[in-house]
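Presented below, as structure tokens, is a lone chain in the form predicted alone.
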Amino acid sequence: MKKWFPVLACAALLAALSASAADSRVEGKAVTMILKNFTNPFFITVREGGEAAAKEYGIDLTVLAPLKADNNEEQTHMVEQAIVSGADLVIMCPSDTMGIIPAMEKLEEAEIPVINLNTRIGGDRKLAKTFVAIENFECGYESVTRLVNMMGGKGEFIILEGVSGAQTSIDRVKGAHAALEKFPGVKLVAQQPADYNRAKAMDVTQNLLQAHPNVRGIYCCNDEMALGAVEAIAAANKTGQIFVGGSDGNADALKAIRDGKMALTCHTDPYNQGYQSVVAAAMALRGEELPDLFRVSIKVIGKEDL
């Protein structure tokens, strides 16, 4: 029951932050809201989140992503139009979480509050009034120690890393070796950035099966990077021998577990994260206080679970 009760109070808390939300509309304030890009399924799930949570809030809610994918760049750049296109509030989803700072503090001298959503933005100020997002420690942990109990508790690991300076990636990977720890007989043999891209890692995994033949379990920090590696094992007649796990639940991964290629992945919600960050920003444009931190509940999901 200890484990859990923390997870309970804070779905209470959620609950009724988003109960007393309801009790009023924000009309005609203008949001900005910027994500990693549009061609991750998890961030058009995100998009479409926030967007219902702005139409029944009364906000009118531009979203934005880079062109290149995970650019820190063009979203400096879109913090800069949002601060001169006069937004009320913007909600930051960073691809680097340091490089994205003194974009942030330029919103903080234009009094611009932000809203972080899913990657945590980094330094030691607080620059926003709260954090929407899962526990993505938990989410590499919970993962990795089913997906190596499926593995018998014994055999050589990889795990694919997200994009370099990500939050979500280093807290997932953080996580997926307190996880290992508990394993003597499972040795990682390998640990590579895939770039959360699902071409990019089918090519690092073909790789590092040449380089490593008998690996028998991989965690990726994302469900596109696993589908990639569920590529590369078929492309080397390995399917069914070894165990991948992804995270974030999308369509294309639940379909690949169901079909025996995917052991599972852990689901991340992304449209209660788009939901609830529009949620938090109606609070803060009211003035209301908020928690340090939304929480959005995972559920790591293997065949039986569907």
Given for the second form:
Amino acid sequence: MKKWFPVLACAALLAALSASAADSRVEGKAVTMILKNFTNPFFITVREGGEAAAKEYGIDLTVLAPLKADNNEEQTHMVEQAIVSGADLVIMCPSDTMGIIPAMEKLEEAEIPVINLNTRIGGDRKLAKTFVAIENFECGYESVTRLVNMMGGKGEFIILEGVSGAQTSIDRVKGAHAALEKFPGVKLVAQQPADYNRAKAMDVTQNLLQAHPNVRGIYCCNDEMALGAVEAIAAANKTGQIFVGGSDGNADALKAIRDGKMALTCHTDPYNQGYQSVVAAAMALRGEELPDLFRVSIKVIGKEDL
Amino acid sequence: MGETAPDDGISLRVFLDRYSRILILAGIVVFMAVTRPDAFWTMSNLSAVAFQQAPFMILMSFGMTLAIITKGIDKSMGSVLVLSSVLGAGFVKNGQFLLGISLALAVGIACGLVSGILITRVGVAPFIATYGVEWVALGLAFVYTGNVYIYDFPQEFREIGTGRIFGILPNLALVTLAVFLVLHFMMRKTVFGRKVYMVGNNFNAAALSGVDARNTVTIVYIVNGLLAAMTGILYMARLNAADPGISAAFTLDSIAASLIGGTSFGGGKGSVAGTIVGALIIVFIRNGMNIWGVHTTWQQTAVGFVIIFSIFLEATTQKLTAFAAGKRKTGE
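For comparison with the form predicted alone, would you give the structure of this protein in the form predicted in complex with the partner chain?
All chains and molecules follow, beginning with the one already shown.
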């Protein structure tokens, strides 16, 4: 996986990086990074990227995630704890786009700057200095385009969404729909949430395959669900007949692609997302102006790319 | 179910108590079979639901039912499932199946023992004791895995959960059936089973009348731990991964299946046979709604309605009993 990072998002970052890796204004500053969970390998890699950057900048980084995966309540407590323990900056990857707003307002009140990572903080007001993320729409669009081309441009299609209401899932699904519009021969027969969860995706796929036995392609909004779909397809003795696309590019998914069980994934570069969020944090701590978006690039990976 | 009642004036109550859930299940199945015979009423769908999806929930719900019959609850089952399976997974992946499975079962038993001791010797309320164990077990699972998934097991191991004996009978269904027969016999025909119901009806009265109430409850929680570990091993074989993210869903589903199956939170009432029906109702609702293309978020609402309906049924049968008893007293 290491060959794609660090793919730096923009020239400004390159400059920032090379200019001042050891900066006394940043050295020793306490930064708290709050992620969605530690059960999905994606966020483990985000953490690794963040920790690597923190080491370079001499930042004292604490990475936290709810024990109950994707729990807004726990994330809110973590923010409150960061305020009490005197964090200089918070990097926030919210599980609940709207639910996290009150906690973000508390940070604003305490005058602690926020870097928004991966999933957008909701609301009309700008509560974060910048947003470090990939373009999820592009991710869904590129993946589905390639997936449908593998299907020969026709056939029945299923989409598995992530947690209901999750912005990453909403944007990837929008991208997927935009791609499907280009192919009149493809029929979207079902679209269901499976909560970004492997076990749930397996049950949902198994049930959907009963209703739609002729499905030729399944697009899943993350790799965990794609791997669940792969097992359901294997249980139905249909391995190789259905093209499964995921998103994230985690190790299990890459292995499944190599084994021919999965068609493709979209490498959303979690390492670089984590890394860039800390770079942005360092810039913010130095008082530099930040662009509204730090865009981390994506790459669709099929068997021939491995 | 656990108690005997006089014959007259209670036939409706017995009928509701014994058959209402089966009627709900039959209603769901008939509705689906009539409306979607193409997708639902097929051998491959019915066997996928009954033999691949339902057994896990049924096994977990058996344990939950026993705990609720003792007037307790086992919040820790999902986490114990995760901890035992991740600890066993490393060995299984290396081909040491026996070692991995034994370790997983031992971990399950140990967790159950801890819950049992906390409840009966330390005097902690079951919800709180198992809630504590739930956190510890899940925490240890995360620490052990270092947040790295354990994925892709040898095919021979996966055969345990996905294979068929003689090429026909799915192993998973056979294991579930065997566990059911053992537990059903235990609860209905053995002294231990009677003790479980007695303890659930009135812990102190049971203890005073010479039942070793504390050991009875401890053993129930050990059985739960064992069932959770067993489910974990089988689930690992099905999912081809040890997944720490599944714990909460399993615990909540098994509580729902026990309630729908007629187990009463008042203690002393319920049966493992009812629990099978409860679990099947939930699994068929999900399957049916998937086939109908209803958004999965609605499944939660639908299962909730069935739970409420079951509790309503429970209350109604109790009122009917009281009414019948009153009638007899006044000689009407």
